[in-house]
Amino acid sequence: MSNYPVVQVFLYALLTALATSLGALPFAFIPTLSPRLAAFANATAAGLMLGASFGLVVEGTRHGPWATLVGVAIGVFFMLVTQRIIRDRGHEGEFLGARGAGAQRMLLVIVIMTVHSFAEGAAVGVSFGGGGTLAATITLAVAIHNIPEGLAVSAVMRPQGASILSCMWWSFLSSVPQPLAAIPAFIFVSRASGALPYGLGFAAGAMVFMVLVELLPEAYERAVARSVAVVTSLTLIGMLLTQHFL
């Protein structure tokens, strides 16, 4: 077992979940979020997640390059199947006072964010197997990334009449799987060291999938492609430099 206590892993992952609720705060001051600002938020999250994924892959290859590659493939496949299952199922009922398309959009965003949270929580858990520096870097990346996720949840709830507190609560709930997934992921890689590169690769693959399929396409739809690319690149470089100096 690693020297890191389970409660420390849980608290790190809990902080990332709490950060999600901060995404609702801008709606206390502005009625709606401009498409351009939402795009830049997604671009920032994309750069951070790509940088975090790079750190996971680098650490994984130190323990087993082929195992890390297999883990990446499994992570991408897992997210692909999960996304398809969610989008193939509609919702015609009522959700938080909204009906029809509004209810379906809210539920879909919350469910997608919740499923994503399992992969992010696993990333925090397995990162402790690579040492305290990697764990701190991944936790920071996921926490910052979660703020735009909370923003995304609130952006579809607020126009439907949801209160700020409701937006914060549902944003937090969408990330509750993170501390829940972090513990078993940490225990598993701690007791089975051979599984560490698979776990690191899985988390990296899931993150890259989110960036390429969810974050960047939406950002490119809402803002000029060049601006999105610049923001993503700068945040990616910033995350890589953070990992290097930590």
Given for the second form:
Amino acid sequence: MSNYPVVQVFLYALLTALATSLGALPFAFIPTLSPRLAAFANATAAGLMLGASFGLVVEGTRHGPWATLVGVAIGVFFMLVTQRIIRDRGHEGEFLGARGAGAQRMLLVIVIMTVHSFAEGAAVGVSFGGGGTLAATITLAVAIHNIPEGLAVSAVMRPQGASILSCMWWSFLSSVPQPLAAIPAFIFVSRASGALPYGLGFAAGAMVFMVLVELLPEAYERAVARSVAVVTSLTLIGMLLTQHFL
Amino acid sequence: MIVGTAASSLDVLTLGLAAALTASLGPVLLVVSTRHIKRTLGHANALAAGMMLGIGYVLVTAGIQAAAVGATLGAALGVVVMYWVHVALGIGDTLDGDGKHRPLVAAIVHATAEGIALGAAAALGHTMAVVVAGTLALHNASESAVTASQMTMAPHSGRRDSFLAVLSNLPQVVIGLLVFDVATRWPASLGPLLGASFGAFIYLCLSELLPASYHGAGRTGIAVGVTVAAGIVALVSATA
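Show the form predicted together with the partner chain, please, because up to now only the form predicted alone has appeared in this conversation.
Starting with the chain above, the whole complex follows.
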């Protein structure tokens, strides 16, 4: 379980963060992102994340079904508490020079991005406890999933006149917590092998929560539910197949 | 690859009928809970979606174990067929349902997918059949509350809606028996059938149940409801 060097875990997680910057590239060719395309990007990301979560739960239940479920519950609870803290902090006034609702929105976006990335980084780190195949598939899923996230960051920055390089840089920065979270998560499950199903469940719970709270509702707002469903379902199935054969 | 004791056609018939009959409870919930009805229905949809995701997880895990490529192809086919059926019947054109009968048609389509799941699960063994039928029973109660609410643009009648809810769920008994027969005669079909039911479940969950639940209640409550329901179903099946 602890056969993997920490550097490898860091590099895998860094790769997922770097993939986020690829989301800026389409803006070199198109001026803006249509709502329909944004919806499909979100739907694809949702399918990838759900597929990755399935993989984490399958691996977790091999080590302990109850512990995995407890891990899922902790993951969901963690995200709930974070949401609550963000909401409460938003009323306190000033943040980075902005006040009131503007400050709350900015804080919300930054903290959500960080927590979001933290959960994904933890998933990559924990997945090394389940073996190289699981680690590779989860890394791949998170990396591909990050591209639409970079797309979302760039979609806000590009119309304001930001350069492609700047969009790529800020997209990458939004995912920097991933390599930082992956290492402690990996060390934790390596030192305490009994924690592995809890860790796998935690990562799955946090990711499913993000899919249900952020990705899917935003996709439904921009495209017909049928189209969102077909894209998400087929991506999820593709992800399951990839996990099986990788 | 039967797990535990084998199931019989009689098991499929009785379990399927029991699951279909619980659909009658949904409209009762609708009569009892007149306050905050939109929110109640949102949560009912979330629970139904979570159970469908949980059962989907159980089915696809078994399907991949039986035949990975077959199960995946079956899953993709399940998604595509359900999408095509929705487009052809105009299901999901509007969120609230756009007539008295269209929600009923949607419920029949759901019941067909559930029948495939029940039949394929029964081919895996008696325990799996009981787990899937039990989950479908709970799911049907939540689902029929929503279906009834969409049909009540006409004068409301709990008894009539309960009857229609059970009736719309009867295809799952017939399809369940048919699929069970096919899967036991040709074991090679089990993987694709399990995959097909998973694909259909995921698509239905994402195209109908989840959008409707977001429409009725907040994102956070829905996320918690779906995750808890899916987790419990997955745990029950893992420990059964």
